[in-house]
Each structure stands twice: as C-alpha cells, then as structure tokens.
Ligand code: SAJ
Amino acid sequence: MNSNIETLQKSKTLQEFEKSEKLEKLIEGRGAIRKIGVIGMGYVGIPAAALLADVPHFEKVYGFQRNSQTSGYKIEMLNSGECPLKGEEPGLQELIERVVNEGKFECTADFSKISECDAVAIAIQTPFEDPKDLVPDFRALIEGIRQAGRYLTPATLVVLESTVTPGTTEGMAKDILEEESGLVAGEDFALAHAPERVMVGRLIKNIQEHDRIVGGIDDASTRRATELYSPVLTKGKIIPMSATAAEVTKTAENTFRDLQIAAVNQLALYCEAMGINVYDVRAGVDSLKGEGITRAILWPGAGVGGHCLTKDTYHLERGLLVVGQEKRDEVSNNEERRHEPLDFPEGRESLYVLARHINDFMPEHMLNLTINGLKRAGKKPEGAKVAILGWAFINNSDDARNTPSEVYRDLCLKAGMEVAVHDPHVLHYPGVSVSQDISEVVNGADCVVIFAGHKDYYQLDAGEMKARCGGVHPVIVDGRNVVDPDEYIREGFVYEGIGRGDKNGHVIVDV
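Using the sequence just given, produce the structure of the chain by itself, in the form predicted on its own.
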C-alpha cells in the first residue's frame, strides 16, 4: 500500500512540475506585463487601476465596468477624468486625471479587450444574501470570472482581489476560467489570489503602503502576480503564500478586527450598566505599554457597516466547510492519510460568529437608547420625529454599504417613529431620502441620533441644535462619542450615549 501511495505522489509531483515548466516558458515568451485589465470599478478597482496605470513601464490599463443602469455612469465619468467615489479620498481625483490625460487608463464595457491584457485583476463584491446559510452571493463575481475566461489568452495572469471563501481560487474560479477558455490553470495561464487591504478614506495610501499578500496556485503564478503588484508598493512588501492561505489571511484579518470591535462594544454595554465612562476605561487599558504587551483596543460605536467586516467572518466559517470537504475528497482513496475534523468545544457557538452578533446588535441598542431618552423626556416612540445624522458607515465618506444606520432606521419606522436622514457625502441611496441640509433634517426633531463621525458633526453647536429642534427637552443619542454631553445637557437635552454610563441617566436641566 505504501509503495503505491509513493508512486502516485511522485507521479503527481512530476505532472505538476511539467505543467509549471510549460507555464514558465509561455510567460517567458509573452514577456513582461504591459497591458492590464481590472474588472469592477468600485472602491477597490478604481484606485487599483489608477495606481497600476501610473506605473511607467505599464503601457495601458483597462477598467472593465458593465454599462448597467446602476453603475454604467462610471464609464463616462472615469474617461473624463472624474472620480465617481465621493467623500474624502486624498490623491485619487488627481491620480485619475493624470492617467486619463496621459492615455494610460480607459474605462470600458467592452470585455473583449481582455484578450489584449497580460494580467487581469478581478475586484467584485462578494456579499451574503443570508449569513445563516453560509451561502455567498457570487453571481457578480462569477460573471466577472466568466468574462475573463471568455477572452483569456495563453500566459495571461488572472488575480482575484475580491475577498472570497477560502478554497474559491483553486476551486470555483479555476473551474470557470478553464471551462470558458479551454485552457488549463497552472499550465496555460497563471492564477492567484491577492486580496485588497484597503479602507475607505485612505485607498491610495493603503494600496501603496500596506504589505501585499500574494497567493498563487503555483510558484509561477505567485512570481507573475508579484511582478504585477511590486511596482505599486512604496512602503509595503510582497508576502508570498498559497492561494488558500491568502484567502484565509484576508478573511481572518477582518474577522479579527470585527472581534476587537465586538470586544469593546460589549465593554461599552457593561460600562453603561455599571454607570461609568467606557472611554476612561479604554484610555486606561490603552495606556499599558511595554515589551510583550499588546492591547489592541478599538473604539465602540453604533454598529459595524461596510462590505468587508459584515461578511468576511462568514467567508472564513464557510471556508472551513469548503476546504475541509476538498481535503476529504482528495484523500478519500488513501487509507494512510485522514482528514482531522475540527476540534472545538461541543455545542459552543463560534467566537467569531458571536462577535458578529454583538456588532449586529448595536443599532438595536441605539434604538433602546432612543426609546429610553424619549421616555425620560416625557415622550412616546409613536409619532416621535427622529433625525439621523450620518448614513455612510464610515467617517467622511459616501460609502453606505451595509450601513448600520439603515438597520436603525427600519427599527424606528417599525416602532412608529418618523425618520429623516442627513449626510453631507451620501447623495443618493435606494429607497431612502438622504438630505444634505442639516437644518431641514433637524428642525422640529424630538431626537437627534449621531451614527457617523463625520467632521461636520464635531462642529455642531448645542445651542443652535436646541433652537432647531425646539421643544423643552429634545433627545440626543451619540453613537460615536462626537458631542460633549455636558454642553447638550446644559441646553436642556436628554443625553444618551454608547458607553457613557457616567452621563446616561443624568439630571435633566430645565432651561
């Protein structure tokens, strides 16, 4: 039995070597990367394409965007040198103008131009329709992969930048590309996963300065992907690994951040219940520094939004099933090897999923603070006018994907409240009227609720806000520690804040 296994392993190794050698020769014959395609013109694809186009020895970058009703407008905007992303993105507008004027970047709906490209990066969202069933909505990603496969030529590099379930690159993506192209991954074309690691508001800086995880399905693919990304880095370095390890790295780093936020959110809830200020506690914890000491304590808040943290935990959880099944299938005929199942406390919920639930609860907690504040002001939730300040999920941005403000708004409407929304950056949102006129939104409000830490809100004057709201005791609920509680309390507001057990329940001042 052992000799048969060794023979099979040697045969497999030889086949892999021959495939890799063929790919290396094809890449060598094709030469250096000159033309690049980026599929998906969103928060990741736009800055990535612009930075690649700014590399002197790259001749041309195509940004591929479907000419759809919802996103087709980006094509004309980008080709005229205008950035479709609003909010504050330092350097991005100027960069787009430059690469467009130099003729190095073009946005197009003509996917056949992929055939001209030496490398194609795919940056398409991968949400979950229902996290409970651990089935992601890969429809847009699959279509992007199919487009790449239809026009794929030998020696081309395909890179998934999208955050995906571990096992996707060597599984679904590889299968679709091979089916559409008739080529073989690792033999006729290179395939890798190089996940984006960006945050809205610092897209250019993050791409240039963060280390880049590069995971090829083989060494040749990893080297080719390294050739693509190295010229863009100013401070960051390339960290090579396998494709699946790269997938786990991305999902794990966001899962860990979500876990850290959940930890401080739970601490904030505890501090409220114990009548103390979570920000005092946070400052104390954060002050302990020294060799071997790590206290990566983040900030509590009204909820976690965005495309990444709200779903990447579920990609990691699903990866345990996907990759585990692949490994079981791989060794099913080998009695000498066996896949070890997950060893975990029986009947216990995943720590990561529990953290997700805590963060998902925060908009509901904001509702509870709202109802409590209204009650203390002598008002009922039914018919109360609530002004939400901040629709974007992150400060000084227009990114409202999976915003916790929407969860809160829906809960308010269900409770019979009237809701108006203000955001200086979010100009449009499906099904929701978002105003850029704060007076219009706040006038006559029974309760003002701060959901985003936009710099505009730090400049609000308590006296002016009282005059706009009217009434004897309007309520202010601060989900981001934006306002000075004492200033608002002196003006007669009823104050409620995340983690502010020292102020929640204060004596109401008659002015």
Contents of the next structure:
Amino acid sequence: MNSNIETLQKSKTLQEFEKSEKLEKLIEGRGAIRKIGVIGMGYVGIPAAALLADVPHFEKVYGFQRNSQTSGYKIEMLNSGECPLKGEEPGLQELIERVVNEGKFECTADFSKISECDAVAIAIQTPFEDPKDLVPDFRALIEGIRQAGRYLTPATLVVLESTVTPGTTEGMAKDILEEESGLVAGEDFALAHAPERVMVGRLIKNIQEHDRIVGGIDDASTRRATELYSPVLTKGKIIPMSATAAEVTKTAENTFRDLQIAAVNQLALYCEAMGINVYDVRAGVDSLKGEGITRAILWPGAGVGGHCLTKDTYHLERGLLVVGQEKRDEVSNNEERRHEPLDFPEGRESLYVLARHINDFMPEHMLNLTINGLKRAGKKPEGAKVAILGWAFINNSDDARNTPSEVYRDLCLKAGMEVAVHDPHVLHYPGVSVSQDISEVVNGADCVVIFAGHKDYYQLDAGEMKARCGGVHPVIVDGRNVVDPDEYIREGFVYEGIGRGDKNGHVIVDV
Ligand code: SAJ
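Taking the form predicted on its own as the starting point, write out the structure of the form predicted in complex with the named molecule.
Time for the whole complex; same chain goes first.
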C-alpha cells in the first residue's frame, strides 16, 4: 500500500490524492455494482444493456429512453422482449427476451431511476452538424449527460460510450455532471470513457470479443469501469488508460482506417494515370508478409460513407485544438512544466484531413469516369440516362448513412444527367426513389455505374445488361471492381473502372 500511496503522492498533488481517497472510500461503502443504467436505446445501448443484464451478479439494468416521437416506441417493444433494431443481429433477440422475462432488464422513460443505479453508461450518437466547421452535434448527448447528472448519487460511476471529441469526458461531460448534481467528479462520483466498437450485424460478438478501452478520469474511476465491463467480455480484454487517451484511441482507430483507404484510393488514381491495374499492384503489395511486416493495404473504391469514418477524423482534429489549448493554458502558469504547441511541418495540412479529402474526391472521380465514358461513346452528359447500382454505403447492407452514392447522384444531376437508383437492400431514402427492380433502372440507360459491391451485382450478365441498356455503346463505370471488364468490352460497352488503368481507354468493340 505504501508504494501505492508514494506513487499517488508523487504523481498527484496532495489535494488530488485526498479526492481519490474519498472516492475510493465512497465506492467501498457502496459495494459491488448491482444496478446499472444505460442511457440511449440505439444500436450501441441496446446490446450493451442486454449483455450487462445477463451478468449473474448484476441485479438489474434499466434502459433509459426518451419517450420521443421518433424513438419512444422502443420502450414498449423492448419491455415486451422485442428487439427494435432492423437487420440481422445474431443472438440479440433471444438475449433481450431472456433478460426481460427474468426481470433483469427494463426499458423506461423515467430517468429518476438513475438514482438507484451504481453505474450509468451513456450511449447516445454524436454526428456532426457540418464536418466543415468541426462542430459536432452534441445536443442529444448533452441532454443524456444532464439527465444522468440530475439523478446522480455519491459513488456512482458514469461512463460515456459515445464517440466524442477528445477532451469531452474531462471537460464538458464532467462540468455538466458536476453542475447538475452538485457533486465533484473524481471525489464524489467516478467518471470514465469506454468507447463502443460495434459493427451493425455483429453487435453482441463485437462487445464480447473486441478488447475494451476503459479510460477513467482517475485510477479509481478506471477501476470501477473495469468492474462494470469485465464480466461481459468473453475473448476481449480490458485496456486501461486515461479518459482522454481513450477518446483519442477511438477517434484514431477510425482515422487510421480512413487513412488506409485514402492511401489505396490515391494508388488507384495513380494506376489509372499509369495504365496499370491497381488490383495487381494491391495483390503484389499484400504479398509482402512475415514477422514485423505489415502493409494492411485495403481496397480502392467509389468513396467512403457511413457513420464512423466520415466524422471521427474531425473529432480527432478538434480534440487537438481543444485539449492542446487546455494543456497550454494549464501549463502556462506553471513555469517548470513545458508544453509546446503542436510541432508540425510548416504550412502543411493534417495528413488525416487530406485523407478525408481524397476519399471524398472518389465520387467526383466516378463522375469524371462517367463523363469520359460517355464522351468516348459519342454522348454528352446533358440528358444522358445514368443507372446507379448501389445506394448503401457498404456492401450487402441497407445502411445508407453518408452514402457516397448521394454525392455522385447530385453531381450527375448538376451535370444535366437523368439518374435512376437501384439497391436490393435500401428500400427507402429521403428524397430519393430507390428501386429494387434492376431491369427498370437499367432499361434505356446510357451509363450503368456500380457504387456498392452487393453480391447481386456479381451475377449480372454483360449480354443481358447490353440488351437492357439498348444503345450501341452503353458505358459501364465500376466503382468496386465487381465486373469483368473484358466481358463488357466484348459486348460493346465502353468500360471505365476505378484503378483499372490497364482497361480504361480500351478499343471500343462494334458488335
Ligand atoms: N471502404 C473502402 N475500402 C475499404 C474498406 C471500406 O472503400 O477497404 C469504404 C466502404 O465502402 C464504406 C466505408 O469505407 O463506404 C466504411 O466502411 P467500413 O468497413 O469501415 O465500415 P464502417 O464505417 O461501419 O466502420 C466500422 C468501424 N467500426 C466501429 O466504429 C466500431 C470501423 O472502426 C471498423 O474498422 C469497420 O467497421 C470494420 O472494420 O468493419
């Protein structure tokens, strides 16, 4: 114990040490976590609450959900043991049924029950109003934090699961909780960030098997959050760190994926310009294996959509601004500690933001390939009929959040083209009619453009497509390397493909 106290005294001021001690004592007095609250019954909160409720030594989990127009229906659905999430989620429906029937999970709009909870997790989404100005829309999250603060009791643990700008847990979240409760974070209650890492379609598996980053504002908070999350892990292990490091980890893991995609998208553009096949190069690069060697080359494509990669880079960049400035302010009046502002190549923009721009350019590149193909077929963009195959942002999914297809469609309309959209999974999308009948969409098209790698599209027959298009030399633009270029060229198509410098510009075959 002595070395612990010594470490604490060394690394913390006495006042912080005393705060921590008080919190430890309060937590000890409260005993093991028994009652838990999860605020936000979405695709993160629902599986989290159900898995926590399934832990034998956790007595009860409340799922807190505002009784709003758009989501209030979930309360009754969940309490009748039904999962409100669309799409296949292996194991989730049975789990919800079981924990509801056992009386271990209850969904409610009565936030005052937070006062019964030993731990409260907040899983509310944090989109950007407009990525250009890095301003995240935290309104729903702030409301959730406020509710937690209103009914917070001493020794309770509050955990943010939402993806937030680095600095939010120690900053805005802590301030709101303290203001609403009159309690002090790190002294009267524990506070941590434990970012979700779930993927639609494998929510349960991801929560159980991914390692769990757990970042407390102090060691006592980290330990309490570890007590909350350890029991739901099967293969995953807890990775403890500070709250801000946890926020940076979450935003960085998506930033790095976006960066990897941008790297191979840029390579695809280079290969087109050099007349070679990027997929040959990709296979070549990927072949370099062995201990300590990783290339992790991903797949070039028509663009990057979705809820994570399109915004988490901007969360990270904003975090640098917010936390970096706070660090400078904190240290500036403490001479012996130095904290330099960011040291970075003069006048260069962030590599991560440049990656975002390259990925956001890909739908524009798809338009350029389209216009080039039409030109080679002797057609102008104005009045040309374009059939977009794939509206979802990801293969074989109905998820169309921030879909690159929409950027491309708007560019086509601006260029005077007529656009029809097909997707086998996306049944509705605001302001866009999405057909599930491919014949109807391709019928009479001057150009067919593949935006998603849905498995249906790999079965398309070039001869049938030619007959449906009807023209002499229809164009096909392949954004996901779905079709065999030679099959379509033989049928008289003008082929253009992302990264296919070896085929773009081919001799047009008269059939
Ligand atoms: N994409 C490419 N090339 C690739 C991979 C993806 O162009 O090689 C495009 C996709 O078409 C899509 C977008 O990027 O438009 C995003 O695809 P994604 O596979 O990254 O799917 P997301 O956005 O749902 O990312 C999620 C993230 N998971 C969490 O936030 C918990 C991400 O961290 C995961 O790495 C990713 O799933 C995954 O690996 O499945």
